[in-house]
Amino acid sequence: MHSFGYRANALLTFAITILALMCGIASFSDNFNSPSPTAQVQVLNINWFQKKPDGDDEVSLTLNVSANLESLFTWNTKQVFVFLAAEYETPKNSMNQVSLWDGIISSKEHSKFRIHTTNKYRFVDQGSNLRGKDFNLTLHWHVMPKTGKMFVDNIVMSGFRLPKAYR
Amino acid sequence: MGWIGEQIDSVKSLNFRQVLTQAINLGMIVTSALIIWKGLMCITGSESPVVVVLSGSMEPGFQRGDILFLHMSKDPIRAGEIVVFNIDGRDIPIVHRVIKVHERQETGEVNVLTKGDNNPGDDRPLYAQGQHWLQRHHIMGRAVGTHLSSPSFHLPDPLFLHVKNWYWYWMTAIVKGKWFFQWYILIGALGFLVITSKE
């Protein structure tokens, strides 16, 4: 009843229970944070817009993305994964989401940024539906905690339109 | 030597009912662990409610050896979600992020492209021959949360990596349910200890 093994077992169980509880409380504390991020996107240029040999449309854009995500960070935040997706509808597909750019913000100091970039990932449609297409550019963020639940949200910026003709 | 002698004596002194009771206790422990595992599978709706991250392709967010909690709901799969999927013909689950989604109008069938955060390119080279997209049936679950991952601790590096590798090795063994020979040794030792303990 008082052997070393018994005591070690009891100690270990207790330690693990306490650790799990602390992780739970740490995660719960994230709920008290009310974030107020802001973002803005401009399409500076349509670099080219073509139909590929396999029949799918592809467009290359230069974008200016600026955002202030400082309010997302808590003491329990490990990093924020942010990405910009073009979202649109076609006759064949009710939802198309194409990630154009993504980045990892590892600390609050880097969370206010302005980026001038061409699309990191190819903007390719399933089919040939992009001419004159209206689309939204949505900035999504995933707050990855040191421990616990991940928080996900986004800002939708609408009003973008692709040219009516290939270039 | 005296300890071994004691153990042998205690084995000889056991009667049949004691052994049976201990064996049943052991069986109860094992089956309750199994019940918890299967129960988690039901609650989370995923074949594999807990997954171990096996590669560094999602760093710095997820490190090798991190444990992820999965959930699979009927909600549509959307860009940015971290999904765990299996490629036909391979049995290693991959944990990556969805970067492209194309969902059909009528059927709701979805074509999805994934990419590891730390990888330069998308996952098409990883998919099966001729496969350009993942469908819903490839996806085992979405990551909803993570346990405390290692870099927050500062042990001396060689020791730390050693500990982490061991931990990772055993966690993948448990989660994948693979029967290494070490398991037989471990179960055998556990059984012996249970049977010979007086409690």
Contents of the next structure:
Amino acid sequence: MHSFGYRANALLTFAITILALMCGIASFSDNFNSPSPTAQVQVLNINWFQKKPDGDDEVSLTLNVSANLESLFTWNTKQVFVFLAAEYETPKNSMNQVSLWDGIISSKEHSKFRIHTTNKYRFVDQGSNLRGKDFNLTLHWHVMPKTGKMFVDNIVMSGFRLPKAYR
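Alongside the form predicted together with its partner chain that was just displayed, please also present the structure of the form predicted on its own.
Just the single chain follows, nothing else.
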């Protein structure tokens, strides 16, 4: 006959194997979700646009950010990290990305939001490259699951331009 320790070991191994299999199936099932989030950003005001003493350009914006990210939430979603970035080109770099605002959405009930805010982080360019510059505002999100791989995507909103003169 088998001892108590041997039987307990067999039962524990079986339970862990079933748990791992269930986690794998759960992670695989997220591949069938096709989210369709929406977002809109408005630049209401350019509070200031100045050249700092060190020669860098700095901008302060007042924004309206509205988004519906409900479709990102499934039974496997733990939280969603969201951030708004300004993206533009300069002669030195083909892609410059500056984070303006971020947030963590921990439940589906909070995934539909509208906020009125100034940029949470400084919009600074190292140099004098922002005058008259076209830029995009991009809403990025990272879906953090309870199990499985993280999903990343974004929505790009174009058609924004900074003034040609400092204010």
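Residue numbers count along the first chain shown, from 1. Rigid core: the largest C-alpha set superposing within 1.5 Å between the two forms. Predicted, not measured: the structure shown is a model, and the values here were computed from it.
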| property | result |
| --- | --- |
| Shift of residue 13 between the two forms at or above 2 Å (CA, core fit) | yes |
